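One chain follows as structure tokens, the form predicted on its own.
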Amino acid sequence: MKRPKAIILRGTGTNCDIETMTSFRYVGADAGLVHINELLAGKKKVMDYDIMAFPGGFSYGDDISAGRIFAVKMAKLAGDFARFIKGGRPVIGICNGFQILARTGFLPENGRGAQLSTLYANDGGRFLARWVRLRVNKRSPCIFTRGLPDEIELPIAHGEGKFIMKDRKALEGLLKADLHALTYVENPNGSMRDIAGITNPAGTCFGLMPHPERCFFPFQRPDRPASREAAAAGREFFRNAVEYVR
């Protein structure tokens, strides 16, 4: 069978991509690195890939605020992005790149590509490298989660890591429609509702502060179990989205 093909997406300051490549690599993707600006340029095109990923990191320093210059760059092919999403191909964002998806409207979703969510400043002011327990919320339509335990955990590293929608309304809506596919346990960041990431009503577009790539081998784990079986949560996101599209 064609191994499904994965673009992982960087720019200037990402630092997170090389780990994102290979987790798909693993489980059956054949993975890639693209700058953005190969796909401005043209000598890429987003529509020859199966699966879209935006890793961790921090793209163009985060100036002006997390995301926000890789996400002016993406406006130029936002109707290659929003083929991409609306034609069922998963797309993964990963703490910078959930921060990304935010800033370019395309989660939460919505019919105006309007940007209803950002990722705010963490409450206390700080930046924050550790490790989180998680719930899986199990009526979310998130391909990525599926058949994942009721808890897991992950390590975030983020200073802009808080959820904030201003619209309380499209909030509640969002939470009714169960897109609220992971909640933190213990809030480290003051997230309105913990919430930890989001898909679309598709489950097929997810955005996550955590780092499930950093949780990809058992050792990598705080407890570091001496059995190769023991599981790592992490793994689970990247083989979902390789298994859906096969």
Second form
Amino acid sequence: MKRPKAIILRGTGTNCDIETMTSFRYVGADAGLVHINELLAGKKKVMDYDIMAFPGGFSYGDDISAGRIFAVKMAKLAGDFARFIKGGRPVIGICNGFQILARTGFLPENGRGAQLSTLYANDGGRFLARWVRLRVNKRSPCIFTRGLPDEIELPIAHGEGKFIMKDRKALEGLLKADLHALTYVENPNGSMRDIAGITNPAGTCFGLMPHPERCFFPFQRPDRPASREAAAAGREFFRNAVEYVR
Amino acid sequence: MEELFSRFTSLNEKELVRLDKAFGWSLSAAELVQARDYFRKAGREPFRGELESLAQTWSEHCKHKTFSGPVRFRSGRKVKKYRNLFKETIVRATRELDRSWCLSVFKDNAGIVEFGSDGKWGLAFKAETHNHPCAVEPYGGAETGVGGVIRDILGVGLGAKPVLNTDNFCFGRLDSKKKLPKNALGAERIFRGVVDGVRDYGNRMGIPTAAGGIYFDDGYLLNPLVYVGCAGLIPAEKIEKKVRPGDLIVSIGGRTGRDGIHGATFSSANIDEETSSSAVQIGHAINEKKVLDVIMRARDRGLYGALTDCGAGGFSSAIGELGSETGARVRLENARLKDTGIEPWEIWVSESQERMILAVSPGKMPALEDILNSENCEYCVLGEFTGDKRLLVTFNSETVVDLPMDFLHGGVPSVEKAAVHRPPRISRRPPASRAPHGRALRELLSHPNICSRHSVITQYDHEVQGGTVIKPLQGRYGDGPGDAAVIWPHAATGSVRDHAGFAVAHGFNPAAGRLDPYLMALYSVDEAVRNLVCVGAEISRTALLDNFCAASPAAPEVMGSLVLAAEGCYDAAMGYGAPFISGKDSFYNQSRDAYGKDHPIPLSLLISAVAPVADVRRAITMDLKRAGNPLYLAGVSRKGMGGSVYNEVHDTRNNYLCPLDIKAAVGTYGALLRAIKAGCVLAAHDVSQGGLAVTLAEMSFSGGFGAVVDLSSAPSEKGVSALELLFGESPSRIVVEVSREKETEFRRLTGGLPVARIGSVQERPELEAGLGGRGLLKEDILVLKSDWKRELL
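Can you give me the structure for the form predicted together with the partner chain, which would complement the form predicted on its own we have just seen?
Up next: the whole complex, starting with the chain shown before.
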């Protein structure tokens, strides 16, 4: 069976890189950490990989605003990333990674690299780390959420997670195409239409604020369910990506 | 003053003290005389940098001369003398226990114990305080406190990977009516600033802040305490440092600036109206994250022989320490600076953050530079370690320091401190009940020292690294107050197939300390250990940290309580078989108000405890799990309301603090642990602040079940009252929910011990407590929860 190669892209201040790599490895990917400097210097090439992940953290301190500086660094490689996504290779952006995908205009996808959405400061005005219930949109083309139950629980940990889109029509279009793969049951940050994660129409590029890599095993859940061996919801996101490539 | 300094060797004691005050060294008269005599003998006047170096190196902050100095203790007619209080109490217990799993104790930046079953890993643990900075600049003080203790872990051995941050705070009451002196910050301002600082730094570093506590008492109104701790994983073969002559002195990370000049000496001064916030450093977490990333990669490739952090005293302490056996040659013109208007001696002692010093063999420098550049981490080569045992520091052609290492490190004179103990008046009269029990319970649940901490905890990313398996907020609704955090450090070990983890818990009880400092130490160690039991940690492998905070050691009463607490630490460590592996102390936590009155803090001892958890999947939480399960109370309920939160709310006129039977506690805990491992126990929660009623309430509403108990069957001392049973805080007690199917096995495992069934879990959402058929209280758990779940921030 093919062992897909996963690139876990990091920069200064990325901090969920190891657990994201571990998650991909557990489900059979050959995953490795790559610093964006290595791509910029031409030492590594995006197109040598099958799956790409933008892990959580505070890239470059989230100075100016979340994900901004990382996005600027990526601009020089925009063509490579666009090719990767267009080729249908799975891309997942988690938390800060989602913020980066939004800044770079890869999500919502528009082909122009235009930023259509922002992950803005939470309504509560502060960083919030807690578990939330999420609704899985069964009609969504998202390949990462395939086969998940209607409702799951994952932890969030962000200060800027309020999903907003200025263009109401674009937002309606996104909803109509079922690109909102994940929504909050109880909105923790004021996101428009309770959106927690969105995908591109192909379903292969996916950004979400919750952390699936932190709910990989059932004993990572706060309620400590009796079944200790079963998989936890977060694992499915990674398994789906690997199976899709296979 | 410059004139006075220019004839330093001819000054008399009075002039020396005047000079010290003007230059902010915080050296004692005896130390100043020692320094003067050295330079007299050397036949020259000192350079400014030399006195600055001595002031840093000899400071309380770096040398801990009070705790490790001689003390004469008097209590009534009894007199006891110590040559080194710290070594004769806390270190002595560690030496006598002589545990093979202690890999490094009291000598490095942190203590290290064995981790995991294969002998491949060590677990480093350290706690620090950053009290003085937080009093004058809470946000910056807290940020740099967190940054500093993380660097302690990065700089232990050849570098450990941080996997957990802890935080324990003491503030004045937010509703305090006391009038503040000019320039003092209010309790709420300090609280907010400190939480913001810990959050912004810890979250950016990608380290979960998942264990700790917050304590409110007006004794901390002018002097908040901010304890910050960090635990990290280190490969067992990377514990020894080695500096070789010829190694380059490489500084990596942040640049050097004028922030944090005199931080080390400032912490030995009482805070008054003239205290300036410029002694506080400015933090920048992302610079430290770069340092972390560089060190982890460089360590694994063996690119340096030793490292340490630049903390108090900056380059002066870090290079002085690393080069103490070899000698060092430093050229300060090579330092990267934040600004140009800085004096050479200021570069030498500046405490600018996010800097580490590495000892690098010249041949390995190119490989290290590759890593530094790839992580965009700045660095500079400051000089080299020599073999001449001298410290020579220059700035271009100007000499800044030229001293032998042994004078710098060994020259500090010791002065005997006087210590006395005068016990307070203790009343053992039957405690008076002041309110209906149900109302009292609700008042206690909303008390600032008991109510929910969720509004603080949820601001910390307490689950980054994906290893916080027992969380600070737990249970069905994700908001139950946990006893200890259990960390599964797979992000450091790289293995999710291995389920070894560790638990961290704390004990802290200044209210008991006001009555009896010796018992406070016992209570605090007991609290930390029983919290570890509650999650199922291997308490026979508990390691402890001591962090003392006290007022001025010039006051014999302060020293007296310190002596008693240190003796308590010795007895507790021996009794629980739990060695201390590292510790720290902070004195001069007192402030003078506008009227010239001194406000000392109560003696405050934070005990941090760590113990292994063999299989993190089997660790347990505190929330009730299923209706019909029996509830058991382990440990004897004793008489006395001393130190209780109830006494603070309604004075019962009884302030008796019961003794602690360590042997009995250890026996009970051991049996409970066996029962937990056997899968008999579904939930466990310790009895602490607020007493048994609060424990039961928290277990109930965290699990969404009611409970019905009759306390007449509780193991208890003869003559104990209903009030003491419900709200007394006698130590060594734990409430457990036992699986109905395994009750027989549980009884067998705990047979012959003070462990008794007091009731059961019920579906009906009510907490009902009675005493031999007489109803004591009956409350709706949702009402109790709403009282408890306050927004502190």
